[in-house]
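Below you'll find only one chain, the form predicted on its own, shown as structure tokens.
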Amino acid sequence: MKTKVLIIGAGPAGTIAGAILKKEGIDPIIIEKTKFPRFVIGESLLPKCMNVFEEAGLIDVIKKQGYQKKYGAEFKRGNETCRFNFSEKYTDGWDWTWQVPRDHFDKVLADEVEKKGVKIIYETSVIDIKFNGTNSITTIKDKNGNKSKIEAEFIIDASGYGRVIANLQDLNLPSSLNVRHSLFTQIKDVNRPAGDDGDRITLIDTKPGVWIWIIPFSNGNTSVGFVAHQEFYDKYKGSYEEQLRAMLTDEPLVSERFKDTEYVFKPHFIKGYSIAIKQLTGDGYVLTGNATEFLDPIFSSGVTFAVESGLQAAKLAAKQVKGEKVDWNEYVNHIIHGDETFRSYVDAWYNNTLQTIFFAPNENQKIKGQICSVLGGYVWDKTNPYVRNHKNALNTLANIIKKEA
């Protein structure tokens, strides 16, 4: 086989660089090593995802699903409420998104774009890749162990967790983040309070370095998790279920609710979830989502780099495999803006400075809507001086609220 743009994996990243380089007259390939509908975390979208789902054309189809609109977020601690609402946010743009079932969603995604005459090649896995300047061959294997080889002018690599190009070429690194570990589940939202309290994406900071996120689907399902370090782990006994029913009997503010509910698959365990890596460009790839480098759950800000760099990264692939020049470090300084933004708010999280903020006992309109756009994933607005200069900005705020108090 041939294809001027290789793209490895069928999530968002791969499904909104596919949509994107058939709009520009290109027919990629696409290589899935699962059959869809197949699992994943990471439910909870950002308002900027739907700027990426407006320009690939797969908007109307995702509004057709009935997913559970969402309007901002709330954080709580103990008797403490903070809560964002995206419509109060600085940056023009989407002020609500969805709360998806990512198996649902990541196939409506990728049925719309083979739809739109993008083929989807589904169980088979990449085994190698030589590299020949630009162009490459990549060698498959399908799930019945047959092998074959395509040749392509570009590949982007949007295999998430997968990592298949870093994989490759030795490209991974530790995260400079601590280590935190996740244990999850979907459970059947029997005393789901009423109304918007029961609708809303719900983060609770419980204790230093754990907290619970609860986000609630159209489907009468929700989400549930925590995110804490080892030590935490290590105090419940028993099976990952035993363990998360014993953490969610311990939580007062969710105790009640989740009490004896039936769980929709046993719980999963991800144990250091955060990962960097070396370079995100090379000699005919392009690392796109989760195979670049993954921060942090809080801000549930996976989707919106996987879509964001799938967009940008088909952008550019089509006019190099066009002829055209290519400067592949606008796309390297985009990603990586966008990184160190949010690194600035999942640090300031995890050091308490972030729940200064939040919890503090008078409000700043006009900052908050500064930081809701941050929450928002518009972190590309330099204009936003809580993105332009994410880093001093919080910890400036947080030592002024300190000082008042």
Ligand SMILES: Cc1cc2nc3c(=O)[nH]c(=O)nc-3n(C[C@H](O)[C@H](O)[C@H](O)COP(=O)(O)OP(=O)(O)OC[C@H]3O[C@@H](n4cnc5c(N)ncnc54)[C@H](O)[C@@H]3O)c2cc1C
Contents of the next structure:
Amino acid sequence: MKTKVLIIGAGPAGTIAGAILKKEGIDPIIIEKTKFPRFVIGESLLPKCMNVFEEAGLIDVIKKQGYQKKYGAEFKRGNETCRFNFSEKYTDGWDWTWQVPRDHFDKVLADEVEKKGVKIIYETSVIDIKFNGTNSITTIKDKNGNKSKIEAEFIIDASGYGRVIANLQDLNLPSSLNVRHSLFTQIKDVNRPAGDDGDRITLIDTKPGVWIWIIPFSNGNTSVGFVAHQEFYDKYKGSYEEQLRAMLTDEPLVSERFKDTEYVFKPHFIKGYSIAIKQLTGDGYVLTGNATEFLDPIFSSGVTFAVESGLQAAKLAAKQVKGEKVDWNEYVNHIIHGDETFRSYVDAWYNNTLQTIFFAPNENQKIKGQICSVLGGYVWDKTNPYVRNHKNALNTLANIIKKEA
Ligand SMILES: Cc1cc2nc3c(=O)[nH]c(=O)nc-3n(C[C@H](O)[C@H](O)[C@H](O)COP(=O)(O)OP(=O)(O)OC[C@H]3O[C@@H](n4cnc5c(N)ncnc54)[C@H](O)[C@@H]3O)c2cc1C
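Shown: the form predicted on its own; wanted: the form predicted in complex with the ligand:
Below: every chain and molecule of the assembly, starting with the one above.
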């Protein structure tokens, strides 16, 4: 087989890249290891995704699915609450998005991209790639063990946690963030509060370095998960389900809602989810989405990064295979800027700076709108001081709040 652009993985990064290449008049091939629908975590989107879905011609089909709309996010600590409404954000752009079961959502995207004429080969893994300049020969293996080769002029690696090129070329780096793990499931949310309170994503800061997500879906199920360090998990014994039930019982803000609820699937445990990378591009390839760097789920930024990077990578890849000159630093700088901005917010969450700001007795609406933009994924708007000076702006604000207290 021959193709101009080979895409590894049919998650959001891969399908967005496929749709954009098709729009640019290029016929890519996507190789996907699993059969869809397949489970993947990452259910809460950010409004910044929406213009990418629009540009890729996918927004209409997503709208038809009736997913739970997400208009903001709520953070809780004990009896304190901080609510962000994306309609109050500083940056122009979409002010809502969705909470989606990803098995369903990723299949909707992949099916639509196939309808647009992109070839997706399922149940087939990329197992080796040999580069010769920017050209490459990729070895793929189907579910029956049959191997074949694909010649490509360029590869977009959208393999997520598969990290195909990073593994083949030894590009993985340990994350500089502390090691944290996650235990989660979906429950039949029979005790969901009525109306907006029950539909909203809620992030609960329970104790230092431990937090819970609650992400309600329109199908009546709700995703519930803990993020914590090893010492926290060490306190709970038994199966993952027994541990999760005990953790939820111990947390007063959620114990009533989730008591005796049915689990949709056995809880999953992801150990040490953060990972970093030595480089984002090389001769003949670019890395996108989770195949690059993954920080932390606290701000639901993973899918937004996946689709934004898929979009930008595909645009440049299209130029390159058409023979135009491409400066891949454009891509690298764009992704690194977004990543560093979110990193400051992730750090500020785990060192309590953000909690000082979120749960301050007085709210400054202008500043709240600027921070709200970041939480909406608008991390490339450098007119926003809470993007431009991300780290310093948060520290300065927290210090002022502490002095006033
Ligand atoms: C605990 C936790 C909670 C999270 N919560 C959120 C959240 O609320 N919101 C959010 O936006 N993000 C969240 N994320 C992040 C989110 O999971 C990812 O950022 C997102 O799924 C990345 O999309 P992707 O397209 O890069 O990769 P994926 O969605 O992982 O897709 C990659 C695809 O590549 C395929 N593949 C892998 N290896 C190969 C191979 N060798 N050959 C062919 N195909 C291959 C896989 O089968 C898969 O289908 C969370 C992450 C964690 C760990």
